[in-house]
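Given as C-alpha cells, the chain that follows is alone and in the form predicted on its own.
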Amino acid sequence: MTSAETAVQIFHKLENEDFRILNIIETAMAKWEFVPLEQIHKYAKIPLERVTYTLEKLDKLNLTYRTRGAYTGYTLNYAGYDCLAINTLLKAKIITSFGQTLGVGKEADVYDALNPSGTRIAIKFHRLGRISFRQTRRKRGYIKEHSSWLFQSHLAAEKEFQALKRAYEHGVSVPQPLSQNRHVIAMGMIEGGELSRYKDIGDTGEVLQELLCNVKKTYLKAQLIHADLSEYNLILQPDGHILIIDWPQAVKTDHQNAKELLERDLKNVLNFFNRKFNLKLTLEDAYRYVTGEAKKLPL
C-alpha cells in the first residue's frame, strides 16, 4: 500500500486537533529533523496530555516517525504530509473524493479524484525519496543537499506546476493545471497510455508531427524545454492525440544547457520512433523545425 492510499484510508479518522499537531510538526521541521515534544507542546497551547495522546494516535496511524534518544521527537512521513495536502485541497474545494490509482512510478504516484462538480481529475503526489539522493540531485539542479525528501518533493511539485501553467497557457498539449499544495498537484484527467506501450499508433508520421509541433510551441511560445522527454511521458489519448506529462525538470530556453537538453529530448523521441516504427527523421531536421529555423518537417 502506498502512503497516499494509507492517507486516503485513514483521513476520515483525523480531527482538527490532529491536523493542528501535524501542521506544527511540519512548520518546526524547518529547524528540527525530529521536532522535540516540548516544542510541539509549546506551539500547540493545549495540555501536554492532549498533545501526547494526539502524537500517539498519529504514530499508530503511521503518519509520523518518532525518535527516542536524548529527547523524544517527531517528524512527518509521506502519509502525514499527504494528509495535510489532501485536507487543504478538500477545504479549497478542489477535490471531494479519491478514486483508483492511475500510476505508481519511481518519483510520483497519480490517482484519479472527483471535483465538486463531479468531474474526474488527476492528483499527483511527488515522491523523490524513492531514488538515490545523488541521482535526484544530478537530475534536478534546484535540489539543495540539506533538503529533506518532503521538501524536495514540494519543490518538484511547485516547479512542475509552474511549467504546466506556462505550457498550458501557450497551447501545449499538457494536463490542465488546477492547483498545487505542498508536494501534490491537481490537474486535468490523464486518459490513455504511455506511448511506449503501443505497437500500433496509426499514422506514425502524423503522431510524430503532432508531437514535434507541441515541442515547438513549448520552445518558441512557452520558452520552455521539457528536459526529460521520452516515450514514457508521452500519453497517447483515446482520440489519438498526444499529451505530454511529467514536467518537474523543465527549464527555460535561456538555460545554460538549453541546446543540449533540447537535443537530448529530440534524440530520445527520434530514436524511439526509429526503433519501434522504423520512422526516420534526422536530429538536425527536427531541431531546425522546433527552433523555428524550418517551417516544415520532411515527413
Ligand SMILES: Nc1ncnc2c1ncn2[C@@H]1O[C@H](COP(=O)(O)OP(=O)(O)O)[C@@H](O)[C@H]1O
Given for the second form:
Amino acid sequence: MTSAETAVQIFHKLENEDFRILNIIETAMAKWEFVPLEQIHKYAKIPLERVTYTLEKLDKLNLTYRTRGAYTGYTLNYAGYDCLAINTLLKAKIITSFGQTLGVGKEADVYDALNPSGTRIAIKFHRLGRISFRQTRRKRGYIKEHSSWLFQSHLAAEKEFQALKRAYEHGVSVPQPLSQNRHVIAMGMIEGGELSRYKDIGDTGEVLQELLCNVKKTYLKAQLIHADLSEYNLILQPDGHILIIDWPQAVKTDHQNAKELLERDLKNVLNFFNRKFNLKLTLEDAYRYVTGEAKKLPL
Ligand SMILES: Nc1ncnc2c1ncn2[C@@H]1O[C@H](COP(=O)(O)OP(=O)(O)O)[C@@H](O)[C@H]1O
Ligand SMILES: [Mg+2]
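Starting from the form predicted on its own shown above, please give the structure in the form predicted together with the named molecule.
And the full complex, kicking off with our chain again.
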C-alpha cells in the first residue's frame, strides 16, 4: 500500500487534536530533525498525557516516526504529510472525497478525487527520495535526510504548479492546474495513456507536428523548457490529441543550461519517433522550429 492509500484509509480516524500535533511537528521540523517531545508539548498547550496519547496514536497509524536516542523525538512520515495536505484540500473545498490510484511513478503517486460539484480531478503527491528512502532505511535504520525529502517534494510541487499555470495560460496542452498544497497538486483529470504504450498512434507526422507546436508555445510564449520530456510524459488522449504532463523540472528559457535542456528534450522525442515509428526529423530542424527561427517543420 502506498502512503497516500494509508493516509486516505486512516484519515477518518483523525481528530482535530491529531491534526494539531501533526501540524506542530511539521512546523518544528524546520528546526529539528526529530522534534523533541517537550517542544511538542510546549506548542500544543494541552496536558502532557494528551500529547503522549496523541503521539502514540499517530505512531501506531504510521504517520510519524519516533526515535529514542539521546531524547525522544518525532518526525513526519510521508503518510503524515499526506494527511495534512489532504485535510487542507478538503477544508478549502478543492476535493470532497478520494478515489483510486491512477498512476504510481518513480517520483509521484497520482489519485483521483471528486470536487464539490462531483467532477473527477487528479491529485498528484510528490515523493522525492522514496527509493533512496526505502533502501537506506533497510540498510541503516533510518535516514537523516528524511525531512529534507519532504521539503524537496514540497518544492517540486510548487515548481510544477507554477510551470503548469504558466503553460496553461499560454495555451499549451497540459492538465488544468487547480490547486497546490505542501507536496501535492490538484489538476484536471486527463484521459488516455502515455505515448510509450501505443503501437498505433494514427498519423505519426501529425502527432509529432502537434507535439512540437506545443513545445514551441512553451518556449516562445510561456518561456519555459519542460526539461523532462519523453514518451512517458506525453499523453495521447482518446481524441488523438496529445498532452504534456509532469512539469516539476521545468526551467525558464533564460536558464544557463536552457539550450542543452531543450536539445535533450527534443532528442528524447525525436529518438522515440524514429525508433518506434521510423519517422525522421533532425535535431537542428526541430530546434529551429521550436525556437521560432523556422516557420515550418519539414514533415
Ligand atoms: N492529471 C492526470 N490525470 C490522470 N492521470 C494522471 C494525471 N497526471 C498524471 N497521471 C498519471 O500518473 C502518472 C505519473 O504522473 P507524472 O506526472 O508523470 O509523475 P511521475 O512520472 O513523476 O511519477 C502518469 O503517467 C499518468 O498515468
Ligand atoms: Mg512522469
